[in-house]
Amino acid sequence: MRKLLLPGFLLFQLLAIGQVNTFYKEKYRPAFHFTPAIHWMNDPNGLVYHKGEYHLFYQFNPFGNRWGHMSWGHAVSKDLIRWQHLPLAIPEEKDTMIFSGSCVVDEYNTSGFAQKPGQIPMVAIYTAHIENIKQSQHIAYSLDDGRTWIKYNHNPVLDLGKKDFRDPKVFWYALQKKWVMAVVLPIEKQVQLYSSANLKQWQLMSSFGPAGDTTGIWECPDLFEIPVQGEPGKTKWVLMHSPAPYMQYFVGDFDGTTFKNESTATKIYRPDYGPDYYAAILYNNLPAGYKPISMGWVNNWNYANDIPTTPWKSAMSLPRELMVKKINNEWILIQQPLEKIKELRQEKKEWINKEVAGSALLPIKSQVLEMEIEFTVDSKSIAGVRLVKGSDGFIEVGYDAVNGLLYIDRSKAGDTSFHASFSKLSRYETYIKPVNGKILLHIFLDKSLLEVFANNGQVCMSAQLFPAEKSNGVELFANSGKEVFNVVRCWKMKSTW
């Protein structure tokens, strides 16, 4: 069986060495989203940063363009916004994926890896899969900067005998000088943290759960410190996970053993309200001085397959640096697209204090762009902005003001036909407060994603849609009253391929 699936393994190390420019031209294709040259990509794995490189890691199928024979794919860049795709990282070997997982930088050695001076290792955490049978965490580790992986020849270093148990985030945690693994019990609901000298060796310190969204299993947690919003030298600690097929977090302190969680008991905080976004982890061994970095999967495990994307399935998230603020007694996760981004705009154009009564269509045409608008809140409006407008519908960005809900609505917005629960799951909505009598609305666009920035990032959501080519019209609205645009301002966006 192996022997017949060669070729397609190929296919892709070629791709990746070569950089075929044939691709990034295709229908859905995003602009300036990370995506894979060809087949299936999920989970975000091992992002680290290393001598000047950001690594993105990534569940890959190298085999075709469906969920399966789970590898590490790879990519590097200087910039988190032009990618280098590198060849396969760490691939299936026989009857064992590669499963999700994280990368570090051994800096002083702990795991011995290193052969001659001045060599530092970066070390792998993954699961490995036995389909049906065992999920255990297994360590791989590179002494080229990445390009090319040793498996550990005593793995596995964290085995509980389980079927499901995965998704292993490591981390430094230099007060104790140790490292810290967050990993997850999905059926139980539960994330474990362990610690270990060497990444070796691990010992169970805490667990924490169930708790708040219990409706799907659990998966890919994170746990990292996160600089508080407006108080310099502030710091508190996020446990973020998945409960399928969404995400959580929770705000709170870690002591190097538990994690004491802060977070109101009854309430769900989401990283995002829309319908595509999971997995989303944050960059490990960045700069001093730099605000955490985020990225996750723009897809939902409902629909994931049947997307009608080809020869690729799947992108990532922009970039996304946090903090928390508390905002009515409440932590709140803030996010803010890389400020990096802002390079690949280009052709800006701008309105101020524009009056809006029904709908009123802007003279741009486009499916990749940036946003921002601004609009004094009518209390008995609905309003906000649609994009990909055309003959066969529009994706709609509102706020309600009578319910105080922010909403994206994508049932018009194109092709739902290639799965049920796609067009079953088309409006997402979430509950926020006007800022000074405001909502502040900063959008990407990029061909088949959207994501929504609201307020500076108190509230973020992301979608998929898959609008006809010449849908690329964009109209403001304001249903049952009249809106007040302070400001708008729109980009076309450059391509990074």
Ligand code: FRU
Given for the second form:
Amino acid sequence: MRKLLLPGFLLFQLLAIGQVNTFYKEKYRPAFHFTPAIHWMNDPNGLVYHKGEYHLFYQFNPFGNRWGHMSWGHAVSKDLIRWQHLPLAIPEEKDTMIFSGSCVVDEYNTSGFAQKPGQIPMVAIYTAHIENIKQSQHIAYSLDDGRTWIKYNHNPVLDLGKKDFRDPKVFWYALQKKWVMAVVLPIEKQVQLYSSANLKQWQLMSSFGPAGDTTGIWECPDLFEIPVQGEPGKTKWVLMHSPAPYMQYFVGDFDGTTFKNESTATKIYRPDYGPDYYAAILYNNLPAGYKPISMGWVNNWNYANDIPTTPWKSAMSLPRELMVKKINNEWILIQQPLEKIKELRQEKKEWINKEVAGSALLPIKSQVLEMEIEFTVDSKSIAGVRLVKGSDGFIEVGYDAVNGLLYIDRSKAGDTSFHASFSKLSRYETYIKPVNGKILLHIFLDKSLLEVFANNGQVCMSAQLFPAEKSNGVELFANSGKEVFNVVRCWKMKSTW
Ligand code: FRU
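Starting from the form predicted on its own, produce the coordinates for the form predicted in complex with this ligand.
Zooming out: every chain and molecule, the one shown earlier first.
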């Protein structure tokens, strides 16, 4: 580890001061999603808005391209689209890794960390991980807007003496002027809620679970208030977390102490029904009037360490704006890509009422695209779009009206050889109903990432794919005869790097 320290550190410094231009041109490198310049990344951590900057901290290995030496990497953005890499924020220390957590702006200096009047501390709350021994919650603070961090000298602030107890998400509960922490007991499959007046002493308030998906361990919880779509002024609360290797959410209410679930107990609701969406959390401290914004890790622990990208591994999803809506008596999370992503659109191609029998190749060649597609379905329809179409195959996004399923299928989309479970996890589907007889797809393809928002954000699906660079065709298909594609729009997208 010592040997690696110097070159790794120097390289990171070079990248941090802006010499990233020779990077970001590699095979599979996303053009408009966040990726670290080099090395391994997993969960987003400490998402927080402060003084005009969106901070993105993330689980990062400063020493290599596989999971290990977990520390907090750091980037900032003024618009959530274009990112500036910053030096490592919170490094691993001796035998203690810095696991996932959150970040708050302590405007009223409840922590007492401010050293002079008017100074506003940022406080990071994270899990200190000692392999096979213990996980406890620690804090660190910054008095220079997140540029440097000082570990609190009386850590831990919350310790149950357990081996698995992690991923604190803290937010300010204004109604009762207190901090609230959601944190998981992964093995017990419980989310615990604690409160604190000063971020240093924490009291247990309640716990939630097991519930919904209890097959895997539970990780990365978040509890947040969210507007109800179409009902101005009305809000609900969502408890979202990651039962490995996917995510789930519950919609209900929070009274300052307990989360009360109103989602159907027998059903599992996922923020994303694809293979690659995990550990998503929300931004803290957004300006008043903003919709809640989340970001997730576009990967899956089954094969994450082995994906064929170098010198970096893993990407974050596009930032998503969130609302909830009651549809057919069920609370559904509505997620839309950040509106501002539209700024990256280049020239538009559009087709209206295009009839497709079998398949139709469109005159577009790119692996960096946004598409909007609306098509009318009947009871026999199996139709949609194939991307990265080339001699080695394609990825298919389709709707199967016979079974009422939206699906993505990446089994023929390029390299699947790097891990046996990647090819096993190649087809993902979920039930959706047409809206006024139509299926609406909003798709982002970014080299090795695909994000699909269907029916105005009622369903999302994210997946990684590793196609050959020359496989860049776009094809509409209608497997059960003729289909009318009412609207097809396509934009090539600008790179943000
Ligand atoms: C989720 C997770 C967290 C943990 C972190 C370690 O992906 O396993 O529970 O804090 O990653 O890197």
